[in-house]
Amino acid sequence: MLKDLFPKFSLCLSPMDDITTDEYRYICKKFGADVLFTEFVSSDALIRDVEKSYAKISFSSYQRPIGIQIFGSTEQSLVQAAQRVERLNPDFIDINWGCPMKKIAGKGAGSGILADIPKMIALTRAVVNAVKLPVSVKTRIAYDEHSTPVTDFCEALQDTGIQLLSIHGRTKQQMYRGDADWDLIGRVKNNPRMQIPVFGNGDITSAQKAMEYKNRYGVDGILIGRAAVGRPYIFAQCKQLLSGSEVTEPTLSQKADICIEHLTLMTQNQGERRALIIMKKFYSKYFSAVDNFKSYKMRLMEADSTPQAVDILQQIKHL
């Protein structure tokens, strides 16, 4: 069973496009992330053998347990993609019924499927039946405030044979606005008919909040997304609280070293040009609380080589 691979309470790095790359997953694992998910990939792209999509879901054994997340809107593409993913031997396959992005949800994939719950159930069951690996689902609480809530269809998802349910506490229409509704997540978790692990996601901005929500809602795990961008040590901080220790914050020098490791790994694995592009999404996150960072940020954004960026990061240590 999938739950046998996880600790009693799991800290997870939530899948994010162009963020949870192989390199960043490795770093988050070092800091204590228990369960990892790859970036989400299109089932259509996988069955067309798009090289970029396969690159997104490569992983090392160090990152286990790990799930490869796929999205799609037709049974044929989802089933064929799941069967191809199975050959890569992840620990599980995750179906993305949660992404609200227009280019995905607008085509009936991601959280767009929440407008048609029977179709979501049918597609999920088809994937479960097509593979031997465990299958999990990530979804949102509803399509909008007027539509069927997750509390009404969670049992049907469980009945398809999935072994894990992750819930983001916003509707599709909310995107990332407003507050995540953890009360609904808690109601799913505390439904006595739910036998599979239930993970919660949304508005986890700190280790303290992660532990507060763990204790308040009783979830089996928490997915941390945006708060983990540039803060991979948030997982270590959560584990400090779990063990009864005080939370420690890395020094500026340590943060710079983490960022340098991230950039170096990206350059080694994906090439200097792509590494410099992707890292632009991280610099402000790594150094969000640093005074006088603005001028260094501009230099980092304009850096045209890894050695140049590393030199700037070394200078930041002395701010």
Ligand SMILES: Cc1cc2nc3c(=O)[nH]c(=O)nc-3n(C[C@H](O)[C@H](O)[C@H](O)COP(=O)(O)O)c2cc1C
The other form holds:
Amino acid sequence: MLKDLFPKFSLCLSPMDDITTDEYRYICKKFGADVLFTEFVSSDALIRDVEKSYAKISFSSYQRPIGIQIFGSTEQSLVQAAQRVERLNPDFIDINWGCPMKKIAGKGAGSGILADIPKMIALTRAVVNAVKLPVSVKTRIAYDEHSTPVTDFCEALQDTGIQLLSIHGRTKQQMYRGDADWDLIGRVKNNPRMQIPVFGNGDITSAQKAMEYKNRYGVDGILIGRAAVGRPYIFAQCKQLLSGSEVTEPTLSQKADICIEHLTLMTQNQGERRALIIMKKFYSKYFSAVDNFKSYKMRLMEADSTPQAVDILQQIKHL
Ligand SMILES: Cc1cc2nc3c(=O)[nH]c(=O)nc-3n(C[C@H](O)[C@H](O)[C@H](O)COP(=O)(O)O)c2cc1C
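Okay, that one was the form predicted on its own. Can I see the form predicted together with the ligand too?
Expanding to the full complex; the earlier chain stays at the top.
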């Protein structure tokens, strides 16, 4: 059973496109993330053998337990992609029924499926039946405020045979606006018929909030997304609270070292050009609390080699 691979309460790095790369997952794992997900990949792209998509879902065994996340909108595509993913032997296959982006949801994949719950159930069941690996689902609370909420279809999802349900507490229509509705997540978790682990997601901004929501809603795990970008140590901080210790914040010098390690790994694995592009999403996050970071940020954004960026990061240590 998938839940046997997880701790009793799991802290997870939420999947994020172009963020939760192999290298960043490794760093978050080092800081104590219990469960990892790859970035999502298109089922159609996997079937077409698109190399870039396979690169996004490669992982090392250090990252286990890990789920490879796929999205798609037809049974044929999802089933065939899941069977290909199965050969890569992750611990589980996660179906993305949560992405609200027009180019995905507009085609009936991601959270677009929430407009047609019977189809969501049928496609999920088809994937579960097509592979031996455990299958999980990550979804949102509903299509919009007027449509069927997850409290009404979570049992049907469980009955497909999935072994984990992760819920982002927003509707598709909300995109990232408003607040995540954790009451609904809590109601799914506290439905006595729900036997599979239920993980909550949305707006966890600190280790303290993660622990508060764990206790208030009783979820089996929490996925941390945006708050883990540039703060991989948030997982260590959650663990400090779980074990009754004080939360410690890394020093500026330590943060710079983590960022340097991240950049170095990215450069080694993905090449300097792509590393420098991806790292632009991270610099402000790594150094959000630093007062006079702005001029360094400009220089980092303009750096055209890894040694140059590393040199700037070394200087930040002395701010
Ligand atoms: C840049 C970005 C990329 C994302 N990519 C994915 C993805 O590939 N798969 C997925 O299930 N969710 C994706 N998400 C959604 C997050 O996993 C998460 O559900 C959402 O950000 C809410 O959690 P948070 O408030 O902790 O960030 C993405 C979010 C962001 C901001």
